[in-house]
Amino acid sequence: MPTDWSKKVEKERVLEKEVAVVEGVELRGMWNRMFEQRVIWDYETGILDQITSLPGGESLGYCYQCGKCVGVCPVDIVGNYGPRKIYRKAQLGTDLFSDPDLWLCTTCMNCLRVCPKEVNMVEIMPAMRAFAINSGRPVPPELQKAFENIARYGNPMGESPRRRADWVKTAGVPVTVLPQSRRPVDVLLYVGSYPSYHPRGQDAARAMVRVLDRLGVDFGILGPEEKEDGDSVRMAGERGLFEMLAEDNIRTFARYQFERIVVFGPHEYNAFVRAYPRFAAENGFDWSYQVLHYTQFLASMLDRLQPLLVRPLEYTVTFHDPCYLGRHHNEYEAPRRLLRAIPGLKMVEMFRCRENGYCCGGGGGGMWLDSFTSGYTRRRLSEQRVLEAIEVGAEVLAVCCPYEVSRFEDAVKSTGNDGRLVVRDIIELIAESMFGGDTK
């Protein structure tokens, strides 16, 4: 028996037959082609090799295009898109280094969760981009943009550090800033940028302090001395200047006594559960640190916080599960547990939740780029969830991320359902119920 099977097997073509019989079953044309050699060898793989030779990367060559992530893409939903595609322009010699679809992915992990060889997106775009901005292609002009403001602020706005406990000059209620009294708190509140600076963060930050004051929570800020996490900065493939934010923040922890971090968002959450204790552990740094979104932490205080909870809100509510907090930590149970204490409101889900919770498009770097990815899809990803909402009858979509009521409330108003939809944090809606008022 001739063991070279390479002399055995005859490389010539099967000619596809108009009817063919198999087993007594009749196969026509379009199904009896599967019989014949795949033909792999007439493509270039110099792209793809190069992409799978980088560490994340390796998983890209898994894929074996059975088109299963594409019916889950969010942006493949609004253009397209999707990692199949992806796949089948790196066969076809594409440069995904220098194309647009590098920028593309929000790292939503859809794909991911219905991908027979786990084809790892969340891990492939990160090294991708990282190796795009280290050979020096081009990035796009916003996204530079926000590097180049928490380079040099520590937050991706550009404001000064200096102003970022502002806020809490309006909160009404007292609130620890550790640098400034240097005392142990039971809690480290981590309020994150846009809490900090942007106008609807700060409603929300307000409303924090106040239902943690009210609850007799004993926390405290860091206030100018806060960073930028760098998780969003890491996943568009900045790894230099996340690892000077990790550095940063994980020193500055070590100077204050606290129990536990709480954090407004889940990109925040996602840095301190999974990436700052990586980096730690790689360069000497301790990490011990227990960490929860709020939701979590305010849930697991359900006894004490929902006897406070005296107003209905007559609300029909929708809720929007983030991607980093859903899918990618596999927590969908805290916000809703929240949102069914409140007492009068209304729940009613979206036909994409959960686990296939569609995308707000703030991921991946994405808060950064609606102005590039406008041209290369046909509505933001935020204007079609918020068609979503407004398809099923809310009257506020809720959200527990500081990317997404900004991203939310531009995208009712840019599809015309300004009056129909408000947009609310979570927090938002429980300071309401407790202390009466729109906190808005």
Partner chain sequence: MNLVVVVREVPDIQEELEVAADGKDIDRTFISFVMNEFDEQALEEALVLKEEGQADSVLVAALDGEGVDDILYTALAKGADEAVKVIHGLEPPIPTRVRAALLAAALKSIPHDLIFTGVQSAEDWDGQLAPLLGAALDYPWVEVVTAVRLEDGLAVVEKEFKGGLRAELEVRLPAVLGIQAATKPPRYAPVSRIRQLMRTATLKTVEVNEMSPAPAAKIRRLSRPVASRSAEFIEGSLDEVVEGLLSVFRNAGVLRGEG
Given for the second form:
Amino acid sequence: MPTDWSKKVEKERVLEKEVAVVEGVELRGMWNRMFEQRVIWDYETGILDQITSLPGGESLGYCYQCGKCVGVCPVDIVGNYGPRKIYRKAQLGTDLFSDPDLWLCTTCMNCLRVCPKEVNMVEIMPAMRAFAINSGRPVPPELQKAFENIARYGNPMGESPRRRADWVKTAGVPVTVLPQSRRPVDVLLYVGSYPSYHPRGQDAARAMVRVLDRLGVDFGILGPEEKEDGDSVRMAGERGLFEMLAEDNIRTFARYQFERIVVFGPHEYNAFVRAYPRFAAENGFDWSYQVLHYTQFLASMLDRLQPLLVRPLEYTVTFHDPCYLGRHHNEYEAPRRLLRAIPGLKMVEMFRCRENGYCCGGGGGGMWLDSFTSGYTRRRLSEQRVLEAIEVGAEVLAVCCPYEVSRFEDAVKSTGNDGRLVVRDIIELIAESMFGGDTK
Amino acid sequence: MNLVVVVREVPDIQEELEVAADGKDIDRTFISFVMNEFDEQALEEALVLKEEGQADSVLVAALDGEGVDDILYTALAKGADEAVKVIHGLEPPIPTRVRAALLAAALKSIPHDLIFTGVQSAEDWDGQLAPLLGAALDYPWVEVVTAVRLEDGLAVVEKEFKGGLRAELEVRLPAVLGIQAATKPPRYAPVSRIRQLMRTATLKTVEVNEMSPAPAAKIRRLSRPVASRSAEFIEGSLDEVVEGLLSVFRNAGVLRGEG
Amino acid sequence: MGNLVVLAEYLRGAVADVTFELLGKARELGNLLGLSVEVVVVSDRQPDDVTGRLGPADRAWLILHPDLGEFQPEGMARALAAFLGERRPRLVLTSTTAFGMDVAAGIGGLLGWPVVAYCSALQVADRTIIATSQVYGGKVLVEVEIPDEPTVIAALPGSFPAPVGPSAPAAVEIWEPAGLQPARLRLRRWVEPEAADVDITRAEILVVAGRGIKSADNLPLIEELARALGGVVAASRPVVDAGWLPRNRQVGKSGLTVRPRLYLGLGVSGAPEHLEGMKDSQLIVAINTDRKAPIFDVAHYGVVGDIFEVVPALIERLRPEGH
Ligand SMILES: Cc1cc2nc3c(=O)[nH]c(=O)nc-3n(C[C@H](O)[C@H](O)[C@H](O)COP(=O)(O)OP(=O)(O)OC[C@H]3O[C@@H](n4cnc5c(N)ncnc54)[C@H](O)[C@@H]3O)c2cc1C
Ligand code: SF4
Ligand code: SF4
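Form predicted together with its partner chain, following the form predicted alone:
All chains and molecules follow, beginning with the one already shown.
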């Protein structure tokens, strides 16, 4: 709704007075204007107040409209978005709790990186979404389906939890499934939902266990007892579901003996490094695990890994920094060290990389808002990224987040680049260099 | 205007269903239960009517069974005013006709003007609940309802036929409606609200006595249709392929008005 | 022991196909069991236009009552219950359709007779009638023995072949129910479907266009096939993204979940995101040039071929004779 300016500005206070006397000095005409208090809150503050009063929503109120964030927001690059615009819409009285903008932020954190006022969308968005969901506003149907599937089956696809470890059968190496063997292991490999069920994720999961097996790592998986970590669910605003999952996973972890957790995905990494410890502390659970992303784990044993990478891969490769490994946790090197360790492989960087890496669109619930978001963007974020990879002449787009393989492969097709670019998880490239053959 | 939505649990068919050792039922040991999907539609339609001010209250009722508490709390989280669990002491599977009799008895102590339930369920091979309940209560009933509007002592409903043709019927209250689809998709129940209600809300209970067994056809055995894991390919010349496709369609009963 | 009674699905002046399917099956069972076949129509007037088209029954009945003119499910069930209660047939045959669902369980409830719904097969073994019912979304079949008392069967349409060239019974006998309760239901009007409000989640037959259809120009071909099959066109995401069909036709993870009786995929590869929305369809048939396309992992039947050859040929065969 457009603002009715006449009601907002108290006219007589900004008008010049004919004469004003200030500290005994008589001032005339325009000179006196600066001494009168002028109204600067020309706007309805209701919505903004509502947002800033939510725990986590406070920092939206700090925005002073400098606009730095808009230029780096990946959603704005393919659409019309960014914290400044959100703030502006709130000023103009848009009910953001029922607005499509509520669901477009991927919590990629690029705006926070540049914002002089530390307006933090990574906290604002989950808080606003939680409020919207809990007050019964409609949730986009795709997201609702994902929530319901996760609550019921522990994975967003609605697959049977009993089949969570089925991929192991075709892995070609023995895999310890902890609920069956109940022995202590060094590493708990937390697989995650996409590597467990998505066919392309399973390719990466199989590559992973073959590599770990070759390295002699003593590891186990939770199999049917593993559940979605819940971090993206939390970012998408389903706080209660996150808590339920965290509780279940924490209890499950406690039943087994292992020295550390290695995770496949940056979102799981964020969950176990940031969200679970906080949740555990607040709710009286124990949580003192060492958690590593698999690229960190493998990079830490590069001296043993490197000699096993025998087959040169003569590919031009570019690497997509996952927001939740890079910006959220400052890890830019481990994946690159692994890629550089592969003989023959030529690395090229995309224009947007590292701290300014582009977002695949899957974070913050974006993974389950594909059609919704595409209704408000010119092209999908994943499509934008694929075009960027092609622009720098890459033949392989390397990733290390399980959300991304499916997103980018789909985007390669939908941008008509079938055959020009392939998408590979870093672990697939490592396995390929180690064992030969195309890991796919 | 008090609406009662009768809901029930059904085995989750997303999970593998196994036939029990005696072949007379599915194996109920490891399966999980969910709200019958059509009951979810019925609940949504009732909640919409209440929000629109057409009805005053929505009460959900279910026969006791595995997973029923979760279902009732979820219904409360979605906005139902009250939840009633009907205690009966029978072992599953309960024939639909017995369900109807138990519910009819329980409804004597539950004020109601109009009863909603799902048009069918995953295991009602012995007849759908809405007509059976209507007959048991001597109320009129309508199955396959896709829209409901309330007027003075009347429900005006749309009943859907094949191909989208609909009949607009007016029904005198009280009545039983078997809902096929609500006017909008079922809403989301936030987990935190469900969990909070589990701590704070109480489910009312109504006890009913066992009914004399209803006449029923006897189950000989259950089986799972032989499912081939990968497609059977129809091969040959173009004519053979087309004939092959037509016979597949014909065998599945989806070819209409041929011959 | 009584006869086999088929309840005719008579609506708006037409008898549904399923009635003839039931009559065919009744005929077959009647021959095996030595029972005669009767057909019943409910109406408020002598429907001259149908009496000659009631198919191969030995006797035809018309239940005549001024309240039962337009569609009146509960009243029909009550009138039928009165009629059938006097006669105690061996089987009452109706269908699991919008018509039969009101009536079958209703009669069963009113008369206390057993009901078998979703029936997909009826056989006789040692003079025992055995009905097969499809439950749990078609994942389990229940075989039940029909007891020695009148039983109501509601069959899934398309389960039995319709006899060719329906012959008419000699004459129609009229039965007028006495003391029928005043109607508590009334038909106000029929609402014709609008072309715009296609709901792919409710369609029984979906013809699904994938990127293999190549361009929007080929959509009319797909639509023609859908029409010929009595189905609706749905699509994979690329087809929707391209703007060839609206978003509410999209099957899959970010679209709608469907479970039609027939899913016919044309040039759909079967990506996991697509499969998520259709894998529970009752019958999946796919046509794709690529034998390795993952859609064939979930399809029941597959054709490795070019849709631009197969689809026109299929349409040609589905056309009524002489176009
Ligand atoms: C987060 C996310 C959500 C998604 N949600 C959905 C969703 O809801 N629904 C959905 O469908 N997809 C969805 N996708 C996209 C999905 O990954 C696939 O890209 C998409 O389903 C592919 O559609 P398609 O099968 O039509 O096209 P393609 O994969 O390109 O397949 C075309 C097929 O047509 C065949 N073909 C070509 N020509 C012919 C011919 N003349 N005759 C016969 N066959 C021919 C080819 O062999 C090929 O198999 C999603 C993706 C992501 C990442
Ligand atoms: S977190 Fe990322 S997507 Fe969200 S507003 Fe900031 S830059 Fe845009
Ligand atoms: S960078 Fe920060 S202060 Fe500047 S407009 Fe964006 S949110 Fe506001």
